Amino acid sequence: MQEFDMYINGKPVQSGKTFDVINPATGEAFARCQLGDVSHVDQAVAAAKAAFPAWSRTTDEERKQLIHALAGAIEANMPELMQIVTMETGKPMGGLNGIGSGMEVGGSIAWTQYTAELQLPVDVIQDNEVARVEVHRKPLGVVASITPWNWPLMIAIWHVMPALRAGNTVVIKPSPYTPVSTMRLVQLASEILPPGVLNVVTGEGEVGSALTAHPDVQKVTFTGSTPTGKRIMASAAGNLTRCTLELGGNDAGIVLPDVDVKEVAPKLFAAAFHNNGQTCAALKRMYVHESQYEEICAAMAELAKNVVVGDGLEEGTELGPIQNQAQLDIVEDLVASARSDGGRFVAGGKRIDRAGYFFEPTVVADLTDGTRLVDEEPFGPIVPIIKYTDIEEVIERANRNDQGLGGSVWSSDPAKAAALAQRLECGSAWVNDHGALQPDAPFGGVKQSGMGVEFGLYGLEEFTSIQTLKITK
């Protein structure tokens, strides 16, 4: 079994202690990592600290440079990181829609190498014979990453890059249930990086909490769930360290009644189920108008059925398992409660018969708002379809969920759609579209959905601090 070690000023950091990573897929450890404490916490972030300097003072082009040799050093290790990926979350290589480690690791690449070429231009808002007003945009110094299990190696590249790019070092800590490709990243980072840039410490909630509260770390950008978000921000509160969260989302979806189903049936189908529907902007309630309700709960249905289900090592597999068992109890939580609260269960429903945390593609009838599968995120392959009749009334029922993350309006008129999308309440909203991400187009969420926005130059400057200088002739 392959062990694996944390990186902490450019060197490998072995504790004296392991965990075991589970394969999803089979239930089995396939390797096994370090298990960092508070200590190793203290020694990345001095670490990063003491790199910040020579760091921040840099030139652009040289960090331009660098962050594509790192997007060089991901490509060429990209077999290795595509498996890597899949045995840990359990997605399959290609998958749905192609939305798979391929993806993911494809992604990565792409995204690293956007962001290298993003630019921070100094503002002139003042400049005339009284004086000449410059707004800077400066690093802010030590960043602490804490990502989540269902795209570790994507949202890894989405917190660190754009704070490397801005000439901040990073301290990250990866879910103890996915920390290998974050480990390689960093080690194959440590390669091209000047020590102390950027390291990556693995442990359990004492690590990340020792992390988000360290009196020398200047930002915490988390990407995970609501509560854990609140817990961070409060945690970040002592020190007034600024903070990104990127949180829950139990996007809507809007089907409105000129839609062809047989031509929108599946791409609902893959917004709503591509990763096991363990992606944050993923579509999460799906709203039909009574006119085609039947239909489409008919055609979701068919497809649940014939998608195949099975180890993402294999070929033509399209789902894969759960990721891990805490999330599949969360799954089986909320179908007993679907069913109790007199859910038609058109497809699926029960976990599948094998080894590793299989469960179902299940699509669920005839439930309303105020169910918990409607009203909760659940994070798995499980969508509930809910029968409207009148647009203003559907909209105000889409917008009355305490996230918003993402949201969708489905219709042959996209200028309709377009006008409708606006008055959701959500960070992003699609036509005809639902969770696709570029790298840039800001993405981030409102009410219980998180702050701040990632990608593009929106989400470079949040790296940085403003700094206004005034030169008086």
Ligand code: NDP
Contents of the next structure:
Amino acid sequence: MQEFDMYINGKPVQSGKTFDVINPATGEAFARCQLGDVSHVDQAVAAAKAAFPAWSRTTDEERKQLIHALAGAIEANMPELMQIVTMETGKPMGGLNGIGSGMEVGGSIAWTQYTAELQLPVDVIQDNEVARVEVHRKPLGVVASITPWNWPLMIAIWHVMPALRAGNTVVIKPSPYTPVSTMRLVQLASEILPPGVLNVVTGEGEVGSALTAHPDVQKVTFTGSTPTGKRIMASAAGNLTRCTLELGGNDAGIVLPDVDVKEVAPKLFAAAFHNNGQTCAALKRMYVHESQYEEICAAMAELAKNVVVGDGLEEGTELGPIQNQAQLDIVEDLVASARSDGGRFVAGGKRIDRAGYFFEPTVVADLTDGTRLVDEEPFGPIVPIIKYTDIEEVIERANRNDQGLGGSVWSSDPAKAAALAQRLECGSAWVNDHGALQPDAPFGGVKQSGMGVEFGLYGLEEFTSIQTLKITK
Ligand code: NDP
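Could you output the structure for the form predicted together with the named molecule, given that the previous block was the form predicted alone?
And the full complex, kicking off with our chain again.
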């Protein structure tokens, strides 16, 4: 079994203790990582702090070239990284609608290349005979990145690349469920970046909290659940450490009564079920007008029954297993509550009888707001379809949720849908699509889905502080 060391100051580090990484398609261990502790967090932060002065003084052009070199290294190792991502997350190599490890690694390359090219302009506020006033963007120092298990490599890239591009150094802590692709990324980066610029520590509980509370960390960037985001913010508050938090979503999609059901159903299905629903901005509450309700429920059920579920390494697999046992337990618990709330299971509803954490793609009709499956983020292959009659009322129902990551409106009239989409309380609103992200458009949540944005110049700026420079003449 392959074993992966931590990387601190450009060198592999062992702790003397390891933990197993499970392939969710088999339930068996396929790799081992180091069980780091607080002493490793201290070493990694010290290395990143020591590397910061020289790294922050490199020119834009130097950092741009090095980040392009990282993209090149990911590209050169794409088949291996795809296999790792599939084995640690369970997601297929290809996947439903092409959303699988190929997309995760391909997206990682694209995001890295795009981020390398970004420039932080100097803003000239005043320039006259009295004075020149410039606004500069400066790197912050050591950035702590804490990542989840659903898109481990891509989210690591979303954290690490803009942090480095802006001139910061980084300590990353991947989820213990899916550390392997991050370990491989940092291994590759150790041949490209100066020592200490990118460090990785693996471990459980104490590692993450030590990192977010560390006085030499200037910024925490976190993607994961809302309760953990709140704990991280509380722990960062001790040092007034800045946070970008990309947290859970319980995204509503509103289907207007003018859609062509045949055309729209596969898109709705993919928006809800890609990566088994384990995507923060997947479609998780589907509101359908009463006039098309039964037709859409039947179309979704048909798609759920026919989608190919299996081991992600096998060609043709569209959906893999749920990523871990704890998440499978959450899904089973929500299924039980949906049954007792009177949900009509038009597809799925139980575990698949095989090794690993497989669950049938599940579509539940006849539930409404106020039931757990509608109100809570399931983060699994299950979606409730909720009936509505009045558009004004459905907008209000969609907004009546603590989360506000994404939302969508589906219609054959895009202008009408766009006007309604703007009334959704969420950071990203889509028309006739859901969850589509791109490296140049900001992405982030409102309400309890987080704070701050990622991607593009808006995201890059979050890894900087402002310095105003006034030159009196
Ligand atoms: P968490 O949000 O709990 O964990 C995500 C990351 O945070 C992991 O690396 C975890 O590592 C770390 N972490 C946990 N507690 C702390 C802490 N106090 N300080 C610093 N780091 C910490 O996600 P889970 O894996 O437990 O999944 C739970 C739920 O989160 C899911 O059911 C799902 O609903 C949601 N989720 C949402 C995601 C999203 O993209 N929005 C992604 C993944 C999950 P460790 O446990 O070792 O501390």
